[in-house]
Amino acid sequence: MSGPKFVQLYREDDAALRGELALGLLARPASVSPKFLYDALGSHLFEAITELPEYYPTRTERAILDRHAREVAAITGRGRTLIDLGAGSCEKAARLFDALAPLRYVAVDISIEYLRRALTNLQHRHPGIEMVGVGADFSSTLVLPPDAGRGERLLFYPGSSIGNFTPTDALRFLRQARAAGGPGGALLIGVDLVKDKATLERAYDDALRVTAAFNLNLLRRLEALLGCDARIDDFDHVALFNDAESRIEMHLQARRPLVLRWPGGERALAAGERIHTENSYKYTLDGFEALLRQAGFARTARWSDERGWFAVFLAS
């Protein structure tokens, strides 16, 4: 079989992403989309992190999926398109390749350099199965092309990125999975458990401070795409666990007073007064399943680990 096909979606629109970046920097607080953490290098270093002791989301979801796999191919039957929503390395997925035999695999994610490589790499460990890269955006909007192939389909959509959104979000989120799934669709979701907060906070504030890389690298991108002044040296990366919220936040600190500017715009920013990143919202089991039958999903599985950290769900 010849190498993997690529469709690009997402086209970046230097001047709505510029305007996206500096109302996110006026607000109060200020904020910036997650998504502009993933260029190629916050793409290579959200992997390292994954890496981490620390970060336990990774290691249990792979674990749960290793001991479980058999049991959701005997549910949805091997053979199917399995279409993974943030491949990243697309490693994940390739674990489940012996136990569910997809005839197509489609790779989504919006670093689609990062994904060539990735999935081209991919296809020559596995060139029996057809792969299609797409370079796509779905934190608004989840669209497929017609590149992603007909016949039944299975979403994989792993690393409890689901907590990214906020409940009313992922809620849209997960109705737009099961159109996209189509007639005998099924979503295969991993999802981070409520815990004990020192255990949640270290996750997201390693001692090698790789996240804190991860997260500062923003201001990179602030500087590339906006022209922002910012500067690594003045922030400090800041992890917390919101109980109201039951979410993890991430925010950028400013270390002393500054004003941030960039072509046609500033912010001054106070001692302490923080950009907020990322959430990263944390369900209970019986949460969770309520929100998929909110959205529409007659039929729900779980599975879990031990201590109750992480669950996967197959939804259908």
Ligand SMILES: C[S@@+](CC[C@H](N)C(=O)[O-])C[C@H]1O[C@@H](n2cnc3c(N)ncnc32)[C@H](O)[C@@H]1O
Contents of the next structure:
Amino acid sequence: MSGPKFVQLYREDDAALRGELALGLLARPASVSPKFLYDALGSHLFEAITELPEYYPTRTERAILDRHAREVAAITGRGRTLIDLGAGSCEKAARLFDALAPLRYVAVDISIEYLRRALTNLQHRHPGIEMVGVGADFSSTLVLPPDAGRGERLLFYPGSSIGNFTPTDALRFLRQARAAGGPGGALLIGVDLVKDKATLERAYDDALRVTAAFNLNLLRRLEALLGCDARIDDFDHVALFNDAESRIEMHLQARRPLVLRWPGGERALAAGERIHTENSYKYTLDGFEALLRQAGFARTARWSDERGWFAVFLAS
Ligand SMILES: C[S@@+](CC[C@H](N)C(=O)[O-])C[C@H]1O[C@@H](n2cnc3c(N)ncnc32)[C@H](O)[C@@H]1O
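With the form predicted on its own already on screen, would you show the form predicted together with this ligand?
Up next: the whole complex, starting with the chain shown before.
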């Protein structure tokens, strides 16, 4: 058995990435894209978050997928190319293998070293499935390499990662996903739903402070990528639900007045001033279905849990 193939469309030491980080830090309010939360340590921390009692999305989505995988297969057919966007540990896709019997599994992620390990392990468990790992940043454009192969495609975008985009950018991304699916393509997507504020805020601010560590890890990334002298002790993790925007926001809040310095730039922060690090938009079932229609998907099926906390949509 040969191992999975890897294609890297993205390199971390890009001057463009440094420019993007600096631009965000200089903005008012300061912000950094959530994609920078994921280096290998960030990916491990995210996996730990998925085990927390407060973090309901992973186990709720998993249960929906387990319950309805065969209905998904009945609609899409078996033997497609399964393309996992933001694959992480690849475990959610792996749970679909029995029902979907993919011919090829393509795992795409920005956190390349973590993906490499996860996919190599998965290939050992499933030697009969051709596997391709793609290191890519799809935050502005979703492009799949020719190695993603021909054949009918099922794009898989779980974890409510769509919530990291503003609704306008989510619509753009969904259109790109529809195009990337090609003729006969389909999209299986997980979406977190609006619910009471306390449950939402607890999910992003757990008692063990794992999510705080995940957020604060961004400061290590600023140092590694930008040479910025940010100190972890100088910041607090803040997670709050913004009702008007229907989104959880994560911020890093300065504990004291300070100046962040990096080669070619600096940014002063007052005590209490924040760097906005992530949005996680929460949808209603009908609101997300309308977005899929707007993106050009003509047919949709949807499944949810008993509490109506999370939904999985199949769009084609
Ligand atoms: C919320 S986690 C979800 C992981 C896994 N799919 C799940 O559902 O548990 C988001 C995943 O997307 C990846 N990711 C985040 N931003 C990305 C980007 N701009 N391009 C590619 N992958 C990205 C992260 O590395 C991470 O693995």
